[in-house]
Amino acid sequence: MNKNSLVEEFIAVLRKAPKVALFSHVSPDGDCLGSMLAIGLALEKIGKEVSFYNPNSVPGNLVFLPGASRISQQLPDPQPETLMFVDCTDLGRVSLSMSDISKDTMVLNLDHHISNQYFGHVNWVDSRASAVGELALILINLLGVEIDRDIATNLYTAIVTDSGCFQYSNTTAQTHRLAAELMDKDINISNIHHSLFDQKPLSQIKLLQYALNGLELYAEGQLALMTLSLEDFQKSGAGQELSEGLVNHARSIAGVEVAVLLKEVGPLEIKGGLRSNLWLNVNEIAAQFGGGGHNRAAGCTFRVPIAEAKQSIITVIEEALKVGRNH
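Just the chain, alone, in the form predicted on its own, possible?
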């Protein structure tokens, strides 16, 4: 099926469905929540009954999103016949499996991760998009829904967060064109940026302090690695969600090509966040540990002590950097 036919089928399913449940991934960010809320608000404009689900609570810097208070941590019951997953590479990103989904349910998968597992009945996956918010905007336009200020606020938030304020390499001319379209809807850019980037709780700054205290450089300064233990979270008073974005402080060091943040989230459960600057494909690195994401941003999970996870990922990245230098 070509892309145009796939998108047409995606739209047709949504037009036909009387009820739609929308899902977004664990440790939610501005892209998954903003896109999910925008799509849901748009579907309601064409008469659909919509529910919103995320396994985790909404982070403090995203509670300003229109509709955020409607996001539930309880699965919809009864389950609608149409489920739409937004910004999810696989069902595990929503803490679900196929056994949790009714046999006759239609599953829609809207995503931009290169590592997507194509788990839906209809999969609209475009890794060229800087954010799933780009695809959400296109979807809403194709549905013929007038984008109001609330929908635009959600979509702009989605795009600006996943493009790193239009700094990341995934930013394209199309990204800017879509952002401009949203800015024409009279959204409050200053308030959005202030909420997203200028309002950090003290506990997050303390958590950053612990992460920087453990900063180490490897591979002749090309690899920067930080670690956070459960004790660091406890002492700082920060929740796991407040570690989002801390890895970029390591990535910004001159000479660093790849940065890693390893954080302990439970006994023998270590989450790894990987970011690269110019050329190293961290999606391939993460895939070696059962994870994935994008070429410049990916994640994975280790079921070993943090010291063992640290040594494993250092070894793999040092080899990848060496091979890259030689080519």
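Would you mind giving the form predicted together with a further copy of the same chain, to go alongside the form predicted on its own above?
Next comes a single chain, given without company.
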């Protein structure tokens, strides 16, 4: 089926359905929740009965999304005849399997992941979209529903989340054109960005401070390493999860190819987070310590004192950088 007739069929199914249950993935983010809410609010404007499901609770920085309080952690019961999955590569992403879905149920699959499993009866999957939010906006326009401020706020949040504020390489001219269409609806982007990104606990800033105080460069400036001790976490008052992303400060230094954050999460338990910029495969580095991940982002755990973990990873990375240079 060609793209246009597929989208037409997708729309036709929605037009016919009196009730639609919407699903979004575990560890929810702004794209899956914002897109799901926007579509649901739009469907309600044309008289559909809508329910919203997510396996987890809504993260604190997303409770501002219009309609967020309506998202349920209970599966819809009874199950309506039309289900729509948003931003899910497969049913496992909502902790479901095909056996959970009643016979004769119509399954719609709206996604932008290249790894999508085409598990639906109608699958609108477009990996050129930076966010499902782009597809959701096109969908709502095709339904003929006027975008209001609430819908626009949800869609803008979706697009901003998955395009990395229009910075990731998945951002296209279309992404900006759709963002412009949403901004015409008088959304307050200051409030959205503030809600999404500017609610850092002071303890997180202190953790950054301690991480920077321990920053060291090796391998002629190609390796930047930071450490956070148990004491640093205690002094800052920050939990482990707040160290997320700190390693990017080390990665952003000119000349650095690989950045490492070693954090002491317990006595003789050191977690290493690795990021590379252009060529070093940190998945392979992490694998040498029993860890793994992706080529540019990986992690591993050391069961030794932090000083020993540090020396081990420096040695391995220096060697990898040397081999890489000689290629």
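Think of the rigid core as the biggest set of C-alphas that the two forms share within 1.5 Å after superposition. Since this is a predicted model, take the numbers as computed values, not measurements. Residue numbers count along the first chain shown, from 1.
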So the motion between the two forms is one rigid part turning against the other, right? Then which of Tyr168, Gln199, Gly237, Glu81 is at the hinge? Gln199
Turn angle in ° for the smaller rigid piece between the two forms: 33
Can you give the CA shift of Ala211 between the two forms, in Å, with the two forms fit on their core? 9.9
